[in-house]
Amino acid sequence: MISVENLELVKEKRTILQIEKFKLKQGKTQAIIGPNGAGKSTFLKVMALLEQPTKGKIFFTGTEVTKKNMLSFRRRMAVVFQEPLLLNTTVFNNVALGLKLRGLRGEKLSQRVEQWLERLNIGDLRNRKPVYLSGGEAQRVSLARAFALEPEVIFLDEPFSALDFATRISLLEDLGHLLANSGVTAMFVTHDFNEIPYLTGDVVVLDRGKLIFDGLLKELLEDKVQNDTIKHLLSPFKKFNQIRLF
C-alpha cells in the first residue's frame, strides 16, 4: 500500500530515520513499537505524508510520491493523533467537518456522520460540546471523524495513552472490531505491547531510527528474536500476563 525506500529524516545534524525498506501492507493493520525517541511518531508523519524525509522514497500503491500528487495521496489517508483536536461545536460538527472539506453535503453528510457515530457508540453525545467529553468519549469522536472520510488508509499515533485501563480496553475492543471488518489499511503506533493483540498480530519494532524487527508478534512472545531493546518492551507485557493468569 506505502512503502518506503532509503528512508533518512535528518533535524538539527541528527539523524531521527534511517529506514533502508519498509511496506505499509494492504488491508492490514501493522503495529509500530520502540522505546521513547525510537521515532515512531515521526515515522508515522513521513508514513502518513505529513513530514518530508531528507533523503528517499515513498510510493503510494507503486506511484511515487511527489509534490505534484502528494495532495491527492494524503486526501485517502487520515490520521488520528493522542490528543484528540475537537473544535468547540457539536460531536456531529467535529465528525461532519472533513466530510465538509470534502464537499459532501445534505442527507448524505447526515447519513455518513450518524453511521460512524452509530458506529462508535457515540449517537448519543451528537448534540455534546468536547468541554462536556470524557477523554475516551473524545477519542471516539476523533476516530468517528477520521472513519466517516472512509479512507484507504488510517494512522494511529497513540491514541489511548492517555486513558484510563478501563476505557483504553473498551475502545481497543472496538476499534479492533472496525479495523477487522472495514479492510482499512492501518498504522498503529504504541509503546505499550499490551495494546497490539487487541488489533493486530502484525509487528514493527523501532530503535533509535532503525527498523530492528518487521514480522509477527507470535514470534516475539515465543523468544525467537534475540534483542536486548525488545526483551526490555516485551518485559511489562509479560508480567502483566503473569499476573492477570494468576
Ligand SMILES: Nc1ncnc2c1ncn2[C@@H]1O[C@H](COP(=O)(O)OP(=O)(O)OP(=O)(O)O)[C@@H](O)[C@H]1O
Contents of the next structure:
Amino acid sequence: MISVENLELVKEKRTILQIEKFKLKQGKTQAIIGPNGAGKSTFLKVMALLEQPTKGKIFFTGTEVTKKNMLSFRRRMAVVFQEPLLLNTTVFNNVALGLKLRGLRGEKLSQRVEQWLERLNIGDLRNRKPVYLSGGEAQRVSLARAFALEPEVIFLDEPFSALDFATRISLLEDLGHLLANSGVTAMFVTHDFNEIPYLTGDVVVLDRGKLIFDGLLKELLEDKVQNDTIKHLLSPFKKFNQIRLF
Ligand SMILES: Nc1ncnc2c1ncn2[C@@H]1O[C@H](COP(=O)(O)OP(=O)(O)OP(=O)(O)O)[C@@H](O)[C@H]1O
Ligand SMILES: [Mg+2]
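Output block for the form predicted in complex with the named molecule, input the form predicted alone:
What follows is the whole complex; the chain from before opens it.
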C-alpha cells in the first residue's frame, strides 16, 4: 500500500530516521514499537505524508509520491494521535467536519456520522462538547472521526496510552474488530507489547531511527532475536510472561 526506499530524515544535523526498505501491506495492520525517541512518531508522520523526508522515495500503491500528487494521496488517509485534538463544538460536529470538507452534505452526511457514532458506542454523546468527555470517550470520538472518512489507510500514534487499563482494553478490542472488518490498511504505534495482539501479529521494531526487526510478534518472543534493544524492551514483559498472541 505504502512503501519507502532509502528513507532518511535529518533534523538539526541529527539523523532521526534511516530506513532502507519498508512496506505497509494492503489490508494489514502493522504495529510499530520501540523505545522513547526511537523515531516512531516521525516515521508515522512520514508514512502519512505529514512530514517530508530529507532523502528517499515513498510510493503509494506503486506510484511515487511527489509534491503534485501528495494531497490527493493524503485524502485517502486518516490519522489518530495520542491526544484527541477535538474542536470546541459537539461530538457530532467533530466527526462531521472532515466529511464536510470532503463535500458530504445533508442526509448523507448525518447518516455517515450517526453510523460511526453508533459503531464506536458513542451515539449518546452526539451533543456533548469535548471538555465534558472522559479520555476514553474523547478517543472514541477521535476514532469515529477518522473511520468516518472511510480512509484506505489509517495511522494511529499511541492512541490509548493515556487511558486507564480497562478503558484501553475495551478500545483495543473495538479497534481490533473495526480493523479486521473494514479491510483498511493500518499502522499502529505503541510502546506496549501487550497492545499488539489485539490488532495484529505483524510488528516492526524501531531503534535510534533504524528498523531492527520486521516480522511476527511470535518470532520476536521466541528468543530467536539476539538484539540487545529488543531484549531490553521485552524483559519487563517476559518477566511476567504476559503477552498473549494474536
Ligand atoms: N522538530 C524536531 N527537531 C529536532 N529533533 C526532533 C524533532 N522532532 C523530533 N525530534 C527528535 O527525533 C527523535 C525521534 O522522535 P519521535 O517523536 O519520532 O520518537 P518516538 O519514538 O515517537 O518517541 P516517543 O516514544 O517518546 O513518542 C527524538 O530524539 C526527538 O527528539
Ligand atoms: Mg511518539
